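Listed next as structure tokens is one chain, alone, in the form predicted alone.
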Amino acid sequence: MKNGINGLVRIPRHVAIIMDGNGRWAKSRGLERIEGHAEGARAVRDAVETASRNGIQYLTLYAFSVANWARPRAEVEALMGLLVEFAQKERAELRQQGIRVNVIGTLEDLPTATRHAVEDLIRYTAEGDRMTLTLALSYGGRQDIVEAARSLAVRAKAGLVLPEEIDETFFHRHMTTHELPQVDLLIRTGGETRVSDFLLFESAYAELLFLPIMWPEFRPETLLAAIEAYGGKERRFGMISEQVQGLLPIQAFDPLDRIQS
């Protein structure tokens, strides 16, 4: 498994991961918050390149959520600092890989510069074909949710859109995330066991997992054995096994066939 996933294993296409722990690994060894960031990148560059080369399509990482903004200033500047960076230094590598950089959340929230930077990164690598990282940034599920049910009710109150126009795939055509596929696999590091407002919408059916390790010990074995346990889940999504392995039919349900008393 060192060097990639065996070929029989089914590899998810849309795999989320929330990198938590930085702060808490950078103290543990008597450093500054920041240092364990700037740690986390090599992380990021990590899961990156393990992503792209076992096939998976699409890897979202959440980068900074709108609830992080309330961290002290120093530690956000610092944060803002290395998303430059990483846009600076990462942009040829990505390029190269044929990975595709898109933003999901609030991008105009951020600070000038650091917004020129992602802005920059996101044309020049809008040509790859081969994986769309994404980067949540100034980002919250919630507010997603909010901001898209908003935009449909002043359409449907101009008369643009009708009510029963309105499912789950015309709902998330209005959210951020509008490009990306519903979430397969969704990995979160530090030791918690909650999704702290990522991707509540399009995490419906995904695996979750949840590992105790700090982000900046995420490597790239580890994206590996995730994707191995997510290969020998069996995916059911309100059906049961038969139905799943083709052995009994998927029927819509009909109200109106229902069995009468």
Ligand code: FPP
Contents of the next structure:
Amino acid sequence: MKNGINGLVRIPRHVAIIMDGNGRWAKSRGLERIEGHAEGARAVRDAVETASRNGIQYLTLYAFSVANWARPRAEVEALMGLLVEFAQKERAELRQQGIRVNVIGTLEDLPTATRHAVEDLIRYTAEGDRMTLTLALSYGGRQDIVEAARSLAVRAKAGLVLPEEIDETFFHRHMTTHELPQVDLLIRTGGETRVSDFLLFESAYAELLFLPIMWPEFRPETLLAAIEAYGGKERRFGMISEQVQGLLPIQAFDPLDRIQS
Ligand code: FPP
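Got the form predicted alone; any chance of the form predicted together with the ligand too?
Let's see the whole complex now, leading with the same chain.
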């Protein structure tokens, strides 16, 4: 299993990761938090390569949340610097592997040098068709939902959108995640069991996997084991087992009181 996944395993189409634990990893070794982030960036490289080699089509990484702006300035600057380094050092390899880079969140919030490096990475990898690597930058799940609602309200007020047109698909088109399918597997390292404002709308039916290891300890084998565990789950999307197995039909939406009347 070290080098790849058995061909029979069901592969999640979209894997999202909350990369937590860089600071604790560093502290436990007597290092600065920033060194934990640098080691975390190395784990990012391995995770991206392993995901693309094993048929994952979408990998989304929580690189910087809207809440992370509140961290000490030196740490924020170091993270912004690591993003520039990642964009510059990895772009050739990403393009060569057919990996397209995408961003969710508010890229305009980032310092100019980081924004330009990420924009360049997006342009440089735009033709990649093997995997979409999405970096969540200055991202907040609630903010993304609220901004979509606000933009739809403005359009509705201007008569450009009819309220009855707004369903889940239509709403999603107005979010920064509009290019992404729903999340199949959401992994969080660092031992906490919360989703911390990550992909709230898109993870409605995601399998959740909380790992006790710190992000810099995440190895290719960790991802392969997570994919294998996912492959063994039955995803029912609110239905019953026999329906998802195709043994019983799926009913059209029909509330019970209407069935009885
Ligand atoms: C959470 O760990 C991690 C972050 C806020 C930043 C994640 C950034 C990286 C993995 C490196 C740069 C990213 C890319 C894409 C090159 P934490 O600092 O909250 O850890 P702690 O809970 O132990 O303090």
